[in-house]
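Presented below, as structure tokens, is a lone chain in the form predicted on its own.
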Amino acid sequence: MSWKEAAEPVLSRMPVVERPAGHVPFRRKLTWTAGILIVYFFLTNINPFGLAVGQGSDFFGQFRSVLAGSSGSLLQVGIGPIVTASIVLQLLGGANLLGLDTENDPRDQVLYQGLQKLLVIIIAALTAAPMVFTGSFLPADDAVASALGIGTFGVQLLIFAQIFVGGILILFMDEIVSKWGVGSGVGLFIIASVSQQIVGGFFSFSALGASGFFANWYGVIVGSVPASMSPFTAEGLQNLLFDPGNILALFTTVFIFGIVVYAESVRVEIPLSHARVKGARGRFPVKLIYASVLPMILVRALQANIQFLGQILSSQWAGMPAFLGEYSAQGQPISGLFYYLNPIQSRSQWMWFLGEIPASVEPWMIAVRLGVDLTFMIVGGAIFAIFWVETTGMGPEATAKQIQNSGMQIPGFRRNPQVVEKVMERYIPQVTVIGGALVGFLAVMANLLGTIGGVSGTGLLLAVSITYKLYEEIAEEQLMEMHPMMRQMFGNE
């Protein structure tokens, strides 16, 4: 018996989301899209109960704009749990593990949907637990542990279970948003929680401090923040370029914006021609980045679950060894293997003049820490665009099928499968590593020049991406809408 037979009678009953039966109209997909965007916020916005608010620590800070979701909250864990578990089936069906093909078979198709929610339910269990049960993240509060009478541990079980079902929830959201809404659950959420950093670090103010970009700037007009702004001066300058002035991260923000909109523009057209409606054409196009920036979101949620295990064993092992990390008073690396792979969040951790670098990391620990982020973003990114490409039917093969089942050819070229493939094999392969190189190199660079509002280069470059695609996709479904025909024609009914 294989393991799709051991199997098949739990994958196939795993809960699902109805596909519509036909056309969804435009604004009803806007109604769905915008109505899991309201329920997003107020599940971010809901501490768990029996959760002793403020004393905790969000590990997943440093990563949150990638992974969504929001400390202390029901959505603790964020899209990481369906990041994780998409990684996990990228690489077994990269290895040709799981022999399903999703492509043609629909039995198949329905084992690799129940095998990745079963995945993702596991996952999210083991990534709650320890966030809850070592007491580090997520303490229990004891005053509602003596009005329950349950203890320590009982409320702790409280907090999981709705740590849980908080992460089951986006994962029912997402699927939602896929199939009766526009573009992406997960694409949605990550845009959510960067503009929020992002609208945060213009507008928000504090009379303790911490204040956003124009009030920061308000108060050194009208003299409450006493910060000399002289680009002749060793100090004006800094605080010119870093807090209050933000100069830098305002620079970062905007040329990101810019170098994202202008890497999305940047195509190969290879023209196309109907083969039975004479004088229709058209051109597919092979985008710089062609495969989005969303792989890197796995690579970010590996790198975000190697130094989760570090923080898990630094405070549960106290003997150990010193060649795998010793972590400060914050919790965060400062030697051993797993500071080196830790990635360069901010300027502070490598600018030393900004005196927020512990005295134990010399130049050249940052040095190789730096090197190692460079290589494991780069390397990373074009190995995780490549399966991307393969397993969402983007690559040579799938996309020369969508063509011919289309009923466009490219003129000059027999129409035939086969020779659109060898015609895709020639631009597609390439531009996805190069794209997704360039991604990842691009994503190291916002870290290391900081933007506003706190919100990482990962963060900020999949947050614009992700709405440049969102804007096409509704352009796309007004489009169809005012021509009924080309949904016929193009297989969108």
Second form
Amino acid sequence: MSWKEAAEPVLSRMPVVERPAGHVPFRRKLTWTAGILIVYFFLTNINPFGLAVGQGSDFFGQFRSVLAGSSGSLLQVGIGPIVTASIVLQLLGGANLLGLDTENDPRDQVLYQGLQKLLVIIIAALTAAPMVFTGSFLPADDAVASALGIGTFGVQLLIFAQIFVGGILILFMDEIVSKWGVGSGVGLFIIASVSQQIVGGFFSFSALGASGFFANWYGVIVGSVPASMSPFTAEGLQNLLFDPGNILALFTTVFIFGIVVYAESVRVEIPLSHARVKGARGRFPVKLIYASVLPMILVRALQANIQFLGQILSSQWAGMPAFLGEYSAQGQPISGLFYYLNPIQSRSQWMWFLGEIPASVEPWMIAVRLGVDLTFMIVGGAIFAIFWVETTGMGPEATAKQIQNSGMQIPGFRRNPQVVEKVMERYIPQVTVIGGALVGFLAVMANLLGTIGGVSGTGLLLAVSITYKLYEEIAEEQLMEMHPMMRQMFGNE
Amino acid sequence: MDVPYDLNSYIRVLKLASTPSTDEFLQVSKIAGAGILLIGFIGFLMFAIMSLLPGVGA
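Show the other one: the form predicted together with the partner chain, since we just had the form predicted on its own.
Starting with the chain above, the whole complex follows.
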């Protein structure tokens, strides 16, 4: 109990976004959400002052589509700190090391939220610092340094401050969306970043830096892109399937989309009837992807953090032993422990016959790496899904209470929360574990194929699922707005 | 929440699962696709405008 008393003065005084006092009208919720979305896009397009633009490399690399944000912008760190803080707390809470009763004790809830915020701020600083001060991820502009007369270190400090503030901004934007808007901010930022990349991958043109799918095909048809597209020669087939034709990426984008939509709608339905209104029947759907896909972000972020550690080690420690990791000139691990722990992010990282992987990498090394990735994602997906269901009130006990409050009951059982909970316990844990493992498996498979716009398959999977969930929440909000009685039906006390 | 270690209970739950009908599948695809395109276009437009304007963005 001791750390609680010691930390309470700090944790309970963390700045918070005020909770709405009453019911927020649906239109206003949508306005808040759209407003934050615009601010998010705006910030991703602003470069920090003093940065040598276009010379750095992305510290997050291929993890970018899962962690949102944009490289070389104010939102460099993206949702990384929020997600990492959440991992730490979920692991501590899941192992019951915090000693906080977040379900029943309001004081402990305040402490938990304060602790989470403090952690995010610390991690934002810890992530921003190595990006700015080590290596070449965010190089300082020498011209700015000499013009201001503060030296390179001074400019680096400036960049660090701006990126750190960007991380804090994301934290509060997330809080605004969760309290005043629809859905969660973290989810919104992931959809935003992934959809922008996909749309860019289709419609971008050369004036914006890279040619998209349509611009490429236009060029091929007009003849300004000299590429043979004949499916009958080896070279033509390669052009057609990969760059610049990208038919394979188009196919896999649609394919992953279809699989996720299908998996999203698989569910176990528990029949319900109303306790007093005869003939009023309903079903309580337990979705197969029950815990949604947010736990997947946690697993991917865990992998990302391991890779950052490797990046920092290799740039700072000249005598790093080879079994830990060897890095290519582009900062990618090519052998050693960090190579095997690095998830496969795109088809160019495993299709050895394309000749795009470093010569020292053998096919068996790719197989080991894939095996590690699969194990990590399937086991990790299941474990984090369980933690997630427990901490977000979707477990058997909470669900039973919700059904009870809505006045429904399971036909053939007594109308009693304990009884409903017993029934739920026969379904929810199994569905959670299967769903978590399945999403992990899908995420690895999706990454192997690659998509339009260079989004990782996991990113696309997250975007599809979160977008649909957001739609469901909007629809539910609108329903309640039109029929206030529904609010009681949904069990909101 | 107790996680069961009995494999049969997982198979039982999987057998109870219902799969979407074609209509439902198409509806979910339309909604998710439209949402991604809508948000993506907002982002893409803002990116295009801010990178083509002189003095802003990369």
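On a predicted model such as this, the values are computed, not experimentally measured, just so you know. Residue numbers count along the first chain shown, from 1. So that the term is clear: the rigid core is the largest set of C-alpha atoms that superpose within 1.5 Å between two forms.
Once the cores line up, the CA of W217 ends up 2 angstroms or more apart between the two forms.
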